[in-house]
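Next up is one chain by itself, shown in structure tokens, the form predicted on its own.
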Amino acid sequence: MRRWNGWGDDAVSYGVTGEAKAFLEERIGPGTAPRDVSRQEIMAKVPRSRLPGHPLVHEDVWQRVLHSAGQSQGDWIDIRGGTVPAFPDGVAYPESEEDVRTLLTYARQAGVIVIPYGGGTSVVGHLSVPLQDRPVLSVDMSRMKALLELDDTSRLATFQAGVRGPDLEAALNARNYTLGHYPQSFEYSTLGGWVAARSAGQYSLRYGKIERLFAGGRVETPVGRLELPALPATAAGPDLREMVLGSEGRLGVITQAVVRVQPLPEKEVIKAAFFPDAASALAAVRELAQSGLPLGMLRLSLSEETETTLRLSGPNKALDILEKWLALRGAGEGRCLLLYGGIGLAGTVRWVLGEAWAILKKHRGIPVGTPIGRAWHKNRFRLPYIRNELWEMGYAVDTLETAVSWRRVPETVRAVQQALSEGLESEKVHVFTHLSHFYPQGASIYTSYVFRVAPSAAETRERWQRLKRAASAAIVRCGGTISHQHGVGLDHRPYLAAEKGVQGLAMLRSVCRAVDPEEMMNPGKLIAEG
């Protein structure tokens, strides 16, 4: 069963070792387990629904709790501490586009706010319920999950937008196809959510981010249906798909998505290499990204993350031998771990990995084969579970990400890590970074940080907000995007103007008003009203 106040299935754990706990205690001090509110306590805080009755709308208190938050650090603090500021007044589970249309008509006539709900995995506040006089309806798309059409000739698949990652891949794999989109939230996130938040998958180097995969679809808006034809290319004015991509529920409810699919790969191999320092590792991945080689994936853990990964894996004789061998090869303190993979035809995979190694060798790469890559692949969707166990030990874990040009990668990493490390005057923060999405012009930077949970939810929230503000300001100073793959939501909204400008924000507002004149669709997310 899925956890109501944490990540994932309650039968799955990450398995934090005693050595891992000791590592965190050494870095930031011992944690104190917080007192989380119970299911009964949180239910007692849910007020009476303000919605007018409707056969498609459910006012069940527990369902309203389950749809009151996502997976951002702020959401965790609220749901665990019992400080959720507001709850939806009802939840609807449409089974067709006609149901969605009916719900939007009902909401518009009754003055109801609508929050589209996919897999509930947002980490930037997309699902926060606004504190307004108007009642709020959560529209859960989980029952709209069918594969509607697969065009083998054009390699286009049409899905209902509520389909989750595993179900989407299972339907395609049965026909020998794949979408190849694997965000870390893959097990629970939905196709509609990927489109709405401009998601990136772990194999984006091979398949692209969701904007390259999204060919068209349908959106039910408050004023009518928006059709997005799945054309191979068009010069007929601005591309309306780009308005839907990253729209975060502000334009309406995405009901269908047409995606570009590819045949299942014949072979998939992920290898690992270490580098003695960040400078040589960054030079290597930059050359790979600019080489044009058809690699499947790259993931570079910088020194702090490499060290953290090794320490969290617990005591291991093979690991001890590896570390001694690496030290002899010149990769001791400061070493960085690179995963690089080939995906596709067997011959192509062999060739591309050979070409990649020739580049890595030039930059002092040290090969360690496939065991680390196989372990990463096996556990790649399990890492978020560590949040549950660390929270119960008294530690909060959060992440943030950006993308910058290659020239600015080193300074941005330093600025973000320094902002977080020094963000709390009387508390230590453990910070580590990897690069996970690569382009000829630059790369994404994904930073994680761990800090101690405070005695009260309010104080924990204050700690998190101070860290988030400091890191976000550093990103803006360095000229990075405030979000490479998680969207804007509430958490990143204050920094969007630095990227879009005053005129750009005005254009976004005008698009929203064109299809949502009453501002009933997920208000406050992405851009402020007004």
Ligand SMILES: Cc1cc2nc3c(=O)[nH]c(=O)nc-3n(C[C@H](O)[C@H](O)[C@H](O)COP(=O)(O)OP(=O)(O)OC[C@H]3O[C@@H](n4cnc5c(N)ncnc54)[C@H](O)[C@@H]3O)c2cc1C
Second form
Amino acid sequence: MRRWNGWGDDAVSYGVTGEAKAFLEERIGPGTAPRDVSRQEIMAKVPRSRLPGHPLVHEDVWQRVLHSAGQSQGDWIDIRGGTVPAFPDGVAYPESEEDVRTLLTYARQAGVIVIPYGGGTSVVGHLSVPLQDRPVLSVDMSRMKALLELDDTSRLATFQAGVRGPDLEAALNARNYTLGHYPQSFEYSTLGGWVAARSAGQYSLRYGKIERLFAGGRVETPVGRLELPALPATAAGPDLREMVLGSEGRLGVITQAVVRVQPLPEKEVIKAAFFPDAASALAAVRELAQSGLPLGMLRLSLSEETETTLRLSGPNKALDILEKWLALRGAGEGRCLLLYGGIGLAGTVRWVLGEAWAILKKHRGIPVGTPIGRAWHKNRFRLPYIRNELWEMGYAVDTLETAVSWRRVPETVRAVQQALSEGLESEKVHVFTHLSHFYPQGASIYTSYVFRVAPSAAETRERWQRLKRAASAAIVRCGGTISHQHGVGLDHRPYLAAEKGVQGLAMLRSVCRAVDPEEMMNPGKLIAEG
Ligand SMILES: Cc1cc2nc3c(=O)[nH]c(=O)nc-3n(C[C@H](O)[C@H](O)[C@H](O)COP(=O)(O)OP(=O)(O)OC[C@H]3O[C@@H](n4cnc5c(N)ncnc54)[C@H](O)[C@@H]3O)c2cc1C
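For the form predicted in complex with the named molecule instead of the form predicted on its own, what are the coordinates?
Everything in the complex follows now, all chains and molecules, and the chain you saw is the first one.
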């Protein structure tokens, strides 16, 4: 069963080792397990529903708790500490576009706020329930998950937007196709959520971000249906798909999405190489990203992340041998781990990995074959489970990300890491970074940070907000986007103006107003009202 106050299936755990615990204690001090509220305690906080009755709307208290938060750090603190500011007044589970239409008409007539709910995996406060006079309805898309059409000739698949990653891939794989979109939240996140939050998957190098995969679809807006025809290309004015991508529930409910699919790859091989330092590793990945080689994936862990990964996976004999061997080859402290993969026809994979290696070698890469890549592939959706165990040991883990041009990568990594590690005066923060989405012009930067949970939820929140503010300000200062893949939600909203400017925000606001004159769709997310 899915955890109600943490990540993932409650039968799955990460398994933090004694060595990993000792490593964290050494870096930031011993953690103290926080007191989390129980299911009964949080249910007792849910007020009476203010919604007028409707056959499609459920007022069940537990369902309202489950739809009160996503997975942002603020959401975690609130749900664990029992400080959720507001709960939806009801939850609906539409099964068809007609149901969605009916719900929007009901909501409009009754002055109800609507929050579309995909998989609930948002990490930036997209799903927080606003404290308002108006009642709030969460529209959970989980029953709209069918594959409606697969056009083999055009390689286009039409899905209902509530389909989760595993169901989507299973439906396509059965017909020998794949979408190739694997965010780390794959198990629970949905196609509609990917589009609404502009998601990026682990194989973005091969398949592209969701914006490259999203060919068209349908959105039910408060004032009527928006159709987005799936054309291969168009010069008919601005592309309305771009309005829907990243719309974060503000324009309406995405009910269907047409996606560009590809034949299942014949082979996937992920290799690993170490570099003695970040400068040579960055030079190597930049050359790869600019080479035009059709690689499947790249993921570069910078020094602190490499060290953290090795410490988390140990202790074991193979690791000891590897570390000794790397030290002999000149990759000691400061070393960086690169994963690079080929995905596609067997011959192409062999060729592309060979060409890639020629580049890596030039930059002092040290090959370590496929075992690390295989282990990464096997555990690639398991890593987030560590957050549950660390929280219970008294440590909070959060991540943030940006993208910048190549010239700015080193300074941005430095600035974000420094803002976080110096962000709390009397507490240490463990900070580490990887790069996982690459373009000829630049890359995304993904930084994780671990800090100790405080004795009260309010104090933990204060710690988190100070860190988040400091890192976001550093991103803006370095000219990065406030998000490469997680979206804006509530948490990044204060920084959006730096990227869009006054005119840009006004344009976005007017688009929202055109289809949502009453500001009933997920108000407060992405842009402030007014
Ligand atoms: C452990 C973990 C790992 C993650 N890894 C990645 C990653 O690798 N890459 C990445 O890009 N993101 C990642 N994320 C973030 C998150 O999974 C993505 O933002 C994802 O796209 C959200 O999808 P969802 O279905 O869960 O949407 P939700 O969280 O339910 O909603 C997100 C936003 O989209 C809106 N929305 C959802 N469905 C619809 C719809 N049908 N119509 C209109 N609006 C809708 C909601 O109103 C909300 O504003 C991760 C999150 C977690 C917790």
